[in-house]
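Single chain ahead, by itself, as structure tokens, in the form predicted on its own.
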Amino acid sequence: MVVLKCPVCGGDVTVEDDALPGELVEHECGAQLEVVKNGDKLSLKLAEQVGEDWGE
């Protein structure tokens, strides 16, 4: 397990050692986070929300 920091609240987030970039993690603060790989290190960023495109 790897302990990373939530970019929203700064709390600890535990992620599996074999987590892949793009994997989504939900933190207890309610944030949906995306695993990002920076070189050899894993980090977290706020996951993008995909809205519906009504073609307007």
Second form
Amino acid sequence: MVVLKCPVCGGDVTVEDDALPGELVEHECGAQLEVVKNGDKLSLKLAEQVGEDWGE
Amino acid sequence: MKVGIAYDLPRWEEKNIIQEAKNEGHQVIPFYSKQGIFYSDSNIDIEADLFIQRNVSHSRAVMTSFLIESQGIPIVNDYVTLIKSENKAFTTFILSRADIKTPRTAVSMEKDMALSSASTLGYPVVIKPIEGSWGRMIAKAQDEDSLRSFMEYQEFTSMYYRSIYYIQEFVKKPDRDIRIFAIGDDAPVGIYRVNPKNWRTNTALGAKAEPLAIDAELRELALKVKDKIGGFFLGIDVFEDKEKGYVIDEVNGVPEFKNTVRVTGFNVSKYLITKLMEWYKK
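Return the form predicted together with its partner chain of this protein as a structure block, the form predicted on its own having already been given.
Let us now look at the entire complex, which starts with that chain.
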């Protein structure tokens, strides 16, 4: 597990070590976050909104 | 075997495919589309024998399938299949012209023409965005007044096809439809999607999944649809019309299958991987 910072509230967010980039994480502050991977380093950004072209 | 998974949002399905591919002894190479850059004079540095397309965004799915195919790596589904399946007008007309039953549908480029087509089809009619999913913005118009309003809503969206009207007869189906999966040369599993409270029977809108026993007619129909639309892994939505029998509503090129696995116990990911390996070896 790795502890990251929520980009909205600054609080701690725990993420699995093997999280995939793009994986969604709900934070207790209400933010929906997306895992970002640069090399081996994980971070979080605000998740992309559901797009008009999303779906099956 | 090195199996690439092109994705943008790792849902249950993508994680399940990754896990099942690993269980089958394959090396999985996740390809996060949003961080990819493709240059016209070189190939992306990714070693995969074949790819499975799993982008939730249609535009990213079509584009990444095209770009991956362009460097000679097979991908399911291929970009032509995705274009045919994600555009409802293409799907309907391709199938209808091949004598596969679909709801009677009119496509027109102007509102008065669309209203005229609705009169010909007979109210109530269904108006759908030409590209879209999860039942979003699909509406039943009881009369010309309501159809006019729905067309106005469509006109003021940012959808690419907002000025093209796709109007369809309303099929009086039971409170359910059928989702059947075509995988390789088989159609091994399907579900009913039941919703007594909403004529739109998408599970995204609350329909309940129930197991389906696939009869020979349904299986043959699914494979015929796959033959016309192409691809390797399709989710085919079927209506049961009292007079016409099975009618193809839509075809999904990057189908979701979480609820199918949950209610049938059928391992869709494992079956897909097995069929893909058979196909690749040929």
